[in-house]
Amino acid sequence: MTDELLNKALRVYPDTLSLLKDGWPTPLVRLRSESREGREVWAKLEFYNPFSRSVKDRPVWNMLRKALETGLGKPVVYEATSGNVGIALAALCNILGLKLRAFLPRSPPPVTVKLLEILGAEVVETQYESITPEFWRWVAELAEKEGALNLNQFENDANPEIHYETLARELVEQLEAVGRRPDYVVAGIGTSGHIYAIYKRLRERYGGSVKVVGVQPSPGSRIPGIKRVETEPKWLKSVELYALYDVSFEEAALGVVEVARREGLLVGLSSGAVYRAYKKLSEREGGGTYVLVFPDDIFKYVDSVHAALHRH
């Protein structure tokens, strides 16, 4: 074994950027509390990514890398974000010697703001209720006017590209390593980058036998990281969803609590939403092999989850 392979096996990294690209794959774990005769449930733990502790480390790294490689890099980056993209981008900007101005919707999670400020980002809290095309197009126009780089996670094809090359491929390889083939994959709808990449990879590998299920906030609910299909995420139109589940904020928060109490995992709100959608799906479908994509962990949302717990 070469020194490089030995160091990777022992989790020794030459720099912090290597924690990301050399740290993949993220774990896939069987949820024992949900698995029984005729049904297995596996969770992809994307909070093992090192910077934002979320799935968003992947596309941010790829979009930023490609911008720098193609000569589009500028010393200041402007980006519309609900949280995890901003945190990942702030961390990577620090590593690469860039500055970030993060534009957030109104009333963002306080911990998100604190983390961005700790990382040195300039935080601009806007009056937009959520991230809409109007919001991110305004940020893109402002960046162009002021000579900043805008990665535009909502339209940048480097977003789904990296999910296809890494996350989706990892799922196939990990499941096949234990002799499993997925019947259902449940994932949240945000930019639609990772749900599209998973759909594309699994459709190529298994044909139409794998059913991809989307998760969105219920009307009137805000769940950080996921959005309703009415916002028209760019890549979602290329996904044939088997089902689409609405999950309220309260359901997502209580899903977080249920996962914590049954499996000991402290997952985030979008993960709680995915879990609750899986519960609805499995009640309808019964057995099979289910894969749940858990995008991030609880630590940005502790106060809101705790408050929801005490309301019930």
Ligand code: PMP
The other form holds:
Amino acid sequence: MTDELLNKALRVYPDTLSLLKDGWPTPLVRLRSESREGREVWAKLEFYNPFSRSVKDRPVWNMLRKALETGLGKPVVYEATSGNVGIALAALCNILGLKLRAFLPRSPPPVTVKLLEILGAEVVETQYESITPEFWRWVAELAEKEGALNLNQFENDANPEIHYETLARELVEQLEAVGRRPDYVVAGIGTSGHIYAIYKRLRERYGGSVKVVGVQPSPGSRIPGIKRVETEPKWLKSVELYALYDVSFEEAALGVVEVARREGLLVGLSSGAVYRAYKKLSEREGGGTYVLVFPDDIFKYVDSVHAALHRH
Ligand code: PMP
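Mind giving me the form predicted together with the named molecule, seeing as the form predicted alone was just shown?
To see the whole picture, the full complex is given below, headed by that same chain.
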């Protein structure tokens, strides 16, 4: 039945979970406005993932799958989240018949709360300022005490694992299909799951010729999804970064606007930050093949990007 129904080439799927697994690879697109003689720029569009419309569908699915495989059989999931992980998890819990209790930091983005509620998750607003180790450890302990499942994207190796097996592998295959070899990859850092996986696979494939560049919010700026490296994301210590760029909220928002106006793509704030970092990098480095990872799209951030546009 499933095989009959699945027609990947024509994009016919037997159920919504297949939209994720059989929807890969996400597109890799050349940015024409930035490509010229001696320089080529490619963007990996992670908002083509179906649930949170972000890079986070991949690790949430893998962490959940692994937890269910171990037969823990817990019907409720507790997770500390303020964004894409919560949305992906709420969606996947619905598909898999689980319940989600999402623990959010103080004053969470209103859109996230609305999306979680629409998806049927129970939302618990806490007094934590942001998602710190103290916060996620508290949620992990509570889950343990109350017999709930806790995935913890910050510590769970199933997070980078799936990026290595899918996202990073797709990048290599897609670039090789068009006869390209990457010189620079620019990516944001949150848990460090995807930048680490890309670093690992591309280094294995291309050796030291590929330079991985990280992007973090500048001091005092908040850019949803990415964090400063002082927060010591678990896998970053295994990455040799070629450069690390600080990008302010305003720069990220204006990056979003620039991508929209030049390429017609409505990308999210961390993508805008990646784009700004790429601009700084390419001014310094000049030519080469650049790959930018765009983690999500604009729709959760429309108001804040629009407000930034009007301040300038
Ligand atoms: N951008 C956005 C919008 C995200 O949701 C995330 C995930 N927190 C990231 C970037 C960073 O990804 P990672 O956790 O793999 O470092």
